[in-house]
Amino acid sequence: MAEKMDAKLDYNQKKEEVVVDANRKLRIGIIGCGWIADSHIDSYKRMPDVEIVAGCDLIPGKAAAFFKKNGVEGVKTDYASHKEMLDDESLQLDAVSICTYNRQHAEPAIYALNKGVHVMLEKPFTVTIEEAAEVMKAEKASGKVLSIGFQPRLDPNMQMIKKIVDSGELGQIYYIQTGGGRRRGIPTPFGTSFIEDKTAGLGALADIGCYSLDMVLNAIGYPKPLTVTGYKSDFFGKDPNYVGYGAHHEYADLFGVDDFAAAFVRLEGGIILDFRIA
């Protein structure tokens, strides 16, 4: 058996130096500058075709003191939104960054894709399946390139599983379970805006749910879903004895999301799915 295996996938198998063409820079502006901006921030500074040339966030002076704070001198931001950013022609923008809550990634995803930029979106995709559509239809109608941000996919190990199911080891899968969650995972050292509905819209289903979903079916080519039956509930988040508040208790009146879901999931092939995740 580990003969046939070594046979098939080579683990060891060294991925090809790409060189990078630092004289044409991509022109990059970031929307919302709040805590994942950082990540993306990192990111852009180790491209060496990388420039970053512009930046904006609802709260005045924010996206001022986030590049400050990161060291990037030489970015506009005095823009009030992110429609004022984009219609600013002089940016010359090839790509956006967008870090803004989770119910406000559809509207600058669908008003940058019409500008022609490209677009990566943090995750989740959306709250709605309607948004979901309207980005796509827009993505499609700009021909340009919408990246959602699921990172996993990179990973090694995420790439091995993949490569596993693909050399057809592991004969016919037709069932499998994914999920997690975090013992103390009620994220409020930031604030409110991964708890209220009015700003998060979708609880740890979207916030680390869809990651779980992602990379199992990113790993059996993404089968087309048949049937859900799903399920959440929010009794740890509206308790305020909660012990992962600490001594905010006043959180637990705030918040209006899921911190439990679960499905049963029907998909093309005669694969289930039993997801999980808190």
Given for the second form:
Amino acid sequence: MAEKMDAKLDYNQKKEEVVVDANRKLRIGIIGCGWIADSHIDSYKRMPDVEIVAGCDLIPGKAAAFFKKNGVEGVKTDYASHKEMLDDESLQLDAVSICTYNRQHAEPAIYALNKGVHVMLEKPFTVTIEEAAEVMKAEKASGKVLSIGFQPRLDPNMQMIKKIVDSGELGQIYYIQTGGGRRRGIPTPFGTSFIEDKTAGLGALADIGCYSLDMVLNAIGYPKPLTVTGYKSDFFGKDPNYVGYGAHHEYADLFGVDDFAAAFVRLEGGIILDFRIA
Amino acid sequence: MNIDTPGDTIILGTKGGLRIPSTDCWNGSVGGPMKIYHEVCGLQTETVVPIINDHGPSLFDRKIRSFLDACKNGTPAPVPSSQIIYNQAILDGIAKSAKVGREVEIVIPEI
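Could you switch over to the form predicted in complex with the partner chain, since the one displayed so far is the form predicted alone?
Below, the chain from earlier opens the complete complex, with every other chain and molecule after it.
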């Protein structure tokens, strides 16, 4: 009986095969060779129509080490900055993945778009709305593709949420509650780039809160937000004995973002969004 | 935080409600089979939406593939900034409201 119930809860669906024209290759660069860049390069390596030609990082030598670790050869990495890389016309770059920390999202994206290069920009979009607007102005002027890295959009279950709403099965939507969080999940895998204000700008609110927001807002057609009452706190991040810091008690002094946020948002169409993230 | 989850995602509508089991970070798929709470012939009931497994490439591969296709084919970005600007506006608004301690109006700059 238990097996039958499990079978009912698991729907197998064959995914359509995608045919890719491998004769037409795109020349790709990677800006920021840290944690998430591993996922980008893993995927690019599996694409038959991609040639990875360049990479750069603020830390000298990091880009070269990154490509060596990932077994990708023939990549130019001797750049002191993303500007130097994007200025190198010999690369004939078609697109870049921007995998930098949050405060280094806007400027490289603007520079790349102004150079006529398509951009895959990791989430969150930017740190401030003003930065986001500047990036969009560059996108509009360039006519190039700017895509923000929300991979759950490609998941069939996430897509089903939108299908259910669009079907009218729920009627008129008036209230959404969403969020998520990790009981002890402040990320310090490779230092403090996620927790310092000068690099991250925003903490859990943007790092994972943006995913919750995208899931529900995409489902209801992304209505315009009108007003918000928001709250942020940092009780855990500021605690030198936070279990996730291990021996790095000094991280508590460097913690300059949020580890919890909550909000009550009014959206166009009379919809209320009740949000919390940790 | 000192709790296991801040709660499931729920979407309430005039004809039905959708419960999406919680997960710590919505960077992949749903946390379990969803449920639609609705009426069938006047009876309040729940419909379980099974988890879909399409045995396809990883989400990251799909993300990169959809971006490359947009670049090659001149089609719109798979996750366009015209939507994510509203996501960013909410994040920005939460930060601003938290700083001043009261509700704020969300202003989207002219593009």
